[in-house]
Amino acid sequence: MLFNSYEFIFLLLPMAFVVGQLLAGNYRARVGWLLACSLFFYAWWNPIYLPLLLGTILFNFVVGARLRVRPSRWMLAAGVTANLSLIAYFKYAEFFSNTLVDLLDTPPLFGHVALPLAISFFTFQQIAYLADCYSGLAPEYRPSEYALFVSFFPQLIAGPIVHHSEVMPQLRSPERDWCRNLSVGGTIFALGLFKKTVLADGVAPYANALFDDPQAWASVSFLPAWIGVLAYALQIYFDFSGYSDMAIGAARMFGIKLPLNFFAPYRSETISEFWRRWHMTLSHFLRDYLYIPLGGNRFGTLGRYRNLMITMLLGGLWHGAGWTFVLWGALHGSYLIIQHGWSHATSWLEYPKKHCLYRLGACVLTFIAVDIAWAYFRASSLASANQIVLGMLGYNGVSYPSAIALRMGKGAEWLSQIGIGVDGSSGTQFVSSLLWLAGLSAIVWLMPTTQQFMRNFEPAWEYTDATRRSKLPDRGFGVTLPLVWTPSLFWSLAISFIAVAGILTLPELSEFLYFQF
C-alpha cells in the first residue's frame, strides 16, 4: 500500500489512529492492533511476501534471544551471514547470473528473481539488532514488540531505518498528547505528501524524457543533458524526502518520533557533509555497522580511504544489483578520498575557508560532483550513463530550440558566433522544465526543511533530547526563510490548501523511486 493512495490516507491511516487510541490504556492490545495494521499495510502489495517477513522476524527474534543470554561470535556471523544471504539471493542472484553470462558466456544460474518489497530496510534492521544482542546492548522484548518494530508501517517500506533503541522506548511509553500528535504529525504528512505528488511527480517528466529515451541520450548536448540530470535530482529529493516526512508525521500520530532521514542536503559544502544529510538513517548504519568495523580511519590514512571506498562500494550495491549503482558508489567513494585529501592538504587555509566565495564553491562544486554520480544512479545501463555525462560536460555541444532562437533576434546571432547552436527540441518544453528546475531550486536553497519548519514541536527523534539535538548539522550554505509553524489560522488554512493540493493529484497514482531498492 502507498502512502499516496486513497486506501491508505482514507482508510487504513485513520482506522489505526483510532482504534488505537480506544486502545491507548491496553498496552498489549495496542502492539496487537497496530502489528496487524503493519502486516495488511505490507501484504497489501503482495501477500505472498508476507510470509518472508514473518520469517525474517521470527529468525532474527530467536537468534537475538540466544545472543543476549549466550554472546557468540560464531552465531552472530551466522545470525548475519543469513540474513545476508536472504538479501543476496533475491537482489543481486540474477544480477551476478547475468555477469557470467556476458563474461563466460555460460547458462544462466537463476532466471528472472522478485524482489520482495523493503528487503533491504527490514534486514538492515535486524542485522543492527543481531550486532546489539551480541554486544549487550538490546534488552528483551516481547515476540510482538519486536514484530512490530521490524514491520511497523510508517517505515516499514522505505524507512526511516530506525534502531530498536529509538523506536522502542516509545512503543512502550508513547508521547499521550493525541491532539498534539495529530496536529504535528498530519502537518508533516501533508508537506511529505505535497512533495512527493506535487513536486516529485511534477519535475519527474524531464528526467525521464532524458533518462527514458535512447534517442534522447544517445547524441545529448549540454544544455538537455544538465536539464535531465538536475530534474532527476530535485525529483529523487522531493520524492524521498517527501516519503520520509510521511511516515514520521504519520508515525507522529501515533505518539512515534522516527529519526531523521534528510537535512537539506543540497545545501553541503563537501561530500561527507552531503552523506550527513541525505539518507541519514543509511548513513549511519553503513558508519557504525561497516566502517568503523573495517577499522574507520584506526589504520592510518591509506586504511582509511580503502574503508572508505569499500563502504560506499557496498552502500550503492545495497542501492541495486547493477553496475550502475556500483559505479555510483565508487563516485561517491573517490569523491571522499579526494575531499579528505584536499581538507588534509590545505588545512592551513582555515580563514579562507570560512569565507562566502569559497563557500559558496564548495556547495556548486559538490553538487556538480553529486548530479555526474545521479546520471549512473538514474540511468539504465552504462552506455546511456557515460553519453549522458558526456553530454554534461559538453562533448556533443552546446544548443538550444530553434523556436527560441527565432524570438531572439541578434541574440541568437550572439549566441551563434560563440558556439551555441540550435535544434529541432521543443521550446515549450525546454522552457517549461527551466521554470521547474528554478522553482524547486528555490525551495531547496531558500526554503527551510520540513523538520525546521516544525523544529517548536520536536518533529523528529532528534528533537527530543537536548544532546541528539546539538549533533544535528545546521541549516547549510544559504539563506534560510524564516518560516516557522504555529499551530494558527493562517497555517490551518496555508496547510489545508498544502495538503488538498497533494490529494487531488493522487489519481495520478505514482510508485515512491525508493521501492525498488
Second form
Amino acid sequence: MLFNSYEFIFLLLPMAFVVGQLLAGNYRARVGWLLACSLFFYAWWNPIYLPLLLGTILFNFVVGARLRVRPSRWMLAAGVTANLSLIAYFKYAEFFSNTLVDLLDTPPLFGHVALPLAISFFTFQQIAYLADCYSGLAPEYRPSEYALFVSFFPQLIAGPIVHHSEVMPQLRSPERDWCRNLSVGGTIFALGLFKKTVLADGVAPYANALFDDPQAWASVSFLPAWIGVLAYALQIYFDFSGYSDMAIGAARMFGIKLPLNFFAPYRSETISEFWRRWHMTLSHFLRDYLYIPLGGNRFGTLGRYRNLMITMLLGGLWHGAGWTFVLWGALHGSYLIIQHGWSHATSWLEYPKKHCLYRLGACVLTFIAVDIAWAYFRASSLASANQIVLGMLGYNGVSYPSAIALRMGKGAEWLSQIGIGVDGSSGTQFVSSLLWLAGLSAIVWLMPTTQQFMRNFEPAWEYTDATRRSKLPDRGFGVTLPLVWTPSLFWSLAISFIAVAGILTLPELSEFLYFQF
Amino acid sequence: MHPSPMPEEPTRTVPASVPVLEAEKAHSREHTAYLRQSAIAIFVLLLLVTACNVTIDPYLRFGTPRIEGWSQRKPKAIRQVRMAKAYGVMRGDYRTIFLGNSRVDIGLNPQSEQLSANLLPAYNLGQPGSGSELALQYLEHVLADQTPNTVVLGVDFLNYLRKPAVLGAQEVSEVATESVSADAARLNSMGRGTRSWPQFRQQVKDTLAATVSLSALGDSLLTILAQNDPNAANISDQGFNSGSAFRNLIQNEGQASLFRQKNSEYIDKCLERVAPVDGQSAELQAIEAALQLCQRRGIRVEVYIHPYHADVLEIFDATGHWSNFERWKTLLNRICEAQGASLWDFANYSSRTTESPPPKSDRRTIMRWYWESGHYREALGEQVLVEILGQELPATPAGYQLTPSTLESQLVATRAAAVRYRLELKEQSHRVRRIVTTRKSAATPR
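For comparison with the form predicted alone, provide the form predicted together with its partner chain.
In what comes next, the whole complex appears, and the chain from above leads the way.
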C-alpha cells in the first residue's frame, strides 16, 4: 500500500488510528491491532511475500532470544549470514548471474527473481537487533512487540531504518495526547504528501525526458543534461524528504516519534556532511555495523580510506543490484577520500573556511559532485550515464531552443558569438523546466525543513531529548526563513491548502522512488 | 549489560499539579481547534474544487452544459480523449458512428451538412494514436448500449505495419501493450457483460480524476483562460476535434515545418516497421471482427482508406512498402467483400492530395485540404463523407470504391498517377525522398 493512495489515507490510517485509540487502555490488544494493520499494509499489493516477512521475524526473534541468553559468536554469524543470504538471493542473485553471463558467456544461473517489498529495510533492522542481542544491548520483547517493531507500517517499506532502542520504549508507553499527536502528525504527513506528489512528481517529467529517452541522452548538450540531472536531484530530494515526513507524520499520529532520516542534505558543505543529512538512518547503520567493524579510522589514513570506499561501495550496492549503483557508491567513496585529504592538507585554513564565500563554494561544489553521482544513480545503463555526464561537462556543446532565440533579439547573436548555438527542442518545455528548478531550489535553500518548522512539538525522535537534539545537524548553508508552526488558525488554513493539493494528486498515483531499494 | 526485565503494563502518567493540568488542557484545546478548523477547511476546499471541475468539465467527463466565456471550448479534453469519448458517446443515441484514429478524429465532422437526416445524430469515436483494435473495443462499447444504423471506419496502412519485435505467431498489438488495457477497462464489453468490477473501478477513477484532482483543477483554470483564444483546441459534444490548435502551431512554425516533422515521423515508422505475414495481422483481424459484429447487427459499414497526402504515399514507396500497401488493400478488399461492407480508397494522387505546402518562411498561409501530411482538414473529410454516404459521386471524386472487380485496375491507375506526379511535381517528390535517403544511410551500419 502506498502512503499517497486513497486506501491508505482514507481507510487504513483512520481505521488504525480510531481503533488504536479505542484500545489505548489495553496494551496487548493495541500492539496486536497495530501489528495486524502493518501486515495488512504490507500484504496489500502482493500477499505472496507476507510469509517471508513473518518467517524472517520468527527466525530472528528465536535467534535473538538465544543470543541474549547465551551470546555466541558462531550463532550471531549464522544469524547474520542467514539474513544476508536472503537479501543476497532476492536482490543480487539475478545481477550476479547476468554478470557471469556477460563475462564468461555461461548459461544464466537464475531466472528473474522478484524483489520482495522492503526486504533491505527489514533485514537491516533485524541484523542490528541480532548484533545488539549478542552484545547484551537488547531487552526481552514479546513476539508481538518484536513483530510490530520490524513491521510497523509507517517505517516498514522505505524506512527510516529504526533501532529497537528508539521505538520499543515508545510503543510501550506512547504519548497519550491524541489531539496533539494528530495535529502534529497530520501536519507533518500533509507536508510530506505535498512534497512527494506535488513537488517531486511535478518535476519528474523533466528528469524522465532525459534519462528515459535514448534519443535525448545519446548526444545531450550542456543545458538539457544539467536540466535533466538537476530535475532528478530535486525529484529524489522531495520524494525522499516527502516520504520520510509521511512516515514520521503517520507514526506520530500513534504517538510514536520516528528518527529523522533526512535533514537539508543539499545545504551540506562537504560530502561527509551530506551523508550525515541524507538517509541518516542508513548512514548510521553503515557506520555502526560496517565502517566501524571494518576498523573505522583505527588503522591509519590508508586503512580509513579503504574502509570508506568499501562502505560506500556496499552502500551503493544496497540501493540496487547494478553497476550504475556500484559506480555511484565508488564516486561517493572517492569524494569522501578527496574531502578527507583536502581537509587534512588545508587544516591551517581554519579562518578562511568560515568565510561565507568559501562556504558558498563548498556547498556548490558538494552539490555538483552529488549531481554527477546522481546521473549514475538514475541512469538505466552505464552508457547513458556516461553520455549524460559528458553532456554536463560540455562535451557535446551548448545550445538552447531556437524558439527562445527568436525572442531574444540581439542577445541571441551575442550568445552565438560565444559559441552557444540553437537547437530544435521545445521552448515551452525549456522555460517551464527552468521555472520548476528555480522554484524548488528556492524551497531547498530558503525554507526550513519540516522538522525545523515543527520544532516546538518534538517532530522526531531526536527532538525528544536535549542531548540528542544538540547532536542534530545545524541548518546548513543557505537562508532559513523563520517559519515556525503553531496550532493556529493561520497555519490550519495554510496546511489545509497544502493537504488539499496533496489529496488532489491521489488520482494521479505514483510510486516512491525509494520503494525500489 | 544484562537484558532488561519484562516491563510492566504501561500506566497513565499522573499530572504533577493542577496548573500543569490546566496548561495541558489549554494546549489540548488549541490542537482540537486546529484539527476542527483544518477538517472544515479541507472539506470546503475539496467541495469548491469539485464544483469548479464539474462545472467547467475540462475533460468532457460529465457533459455539463457549456457556458459561453467559461467552458465553451474544451482545449484540455484532447489530452483525455479516450475518457471523453467513452462517456460522451453514451450520453446520446447515435445513428452514425465514425471510427478510426486521429485522422478520423480531426477529419470527419459528425455535424457535417453532408449527412442526411437518417444518418443523424452522428458521433466521432476516432481515437488518436490507435489502430482498429481499439476501434473495435469502442464499437463493442457502443453496441452494448445502442445500435447505430451506420458505421464509418477509417483504416490506416501505418497501423498494419508493426515493429518486428511484436510480430510473431500471436501478434501483440503495440496499442494493446501501451495503453488499451487501462483505457479498455472503462468500456462496456460485450464479452463480459455490460458492467463489471474493473469497469466500475475505472469509472470511479475517472470520476475522481475529473473532479478531485490537481490536474483537473489546473486544466479547468486553463480552460477558462483559453476561452478567448480562437485557436484553442476543442472537442465537440459529438466527439469532433476541430483541429483548431493546428492554427497556433502554423502561426508559430509554419505548415512547411509541420509537414517536415510529420514526414520524419512517418519515415522512421516505415523504416523500422514491417508488414505481418498474411493471416497474422492483429490490425486486419480487428477490422474483420468489427465488420462481423456490424453484419450480425444489420449495421451498414463503410470502410475507407484515408486520403493520405502525396508526401505520405511517396514515403510508402521510397521506404519499400508500396507492394505491402497494395497487398494490404487487397486483403482489406477480401475482408470487406466477405463481410458485406463497402471499401473506399482515397489514398491516391489527386489535386487534393498533391496540394503543395507553403514555403518555409510562410507562417500565415493555411492549406485548403491538409493540416500536415498526416491529417487532412474537415473540408477533405466532407468530400469523403459525400462520396461514401451520399447518393451520387461528385464530378471529380476524391476516391473510388474498391471491389474485387475494380481492385486491380485501381491499383494500376494509382501506380500510373504516382509516375505522373513524380514527373510533374518532381521537386515535391524529391523533397520527401531526400529525407528517406538520408535516414536510410544514417540507419545503415558502417
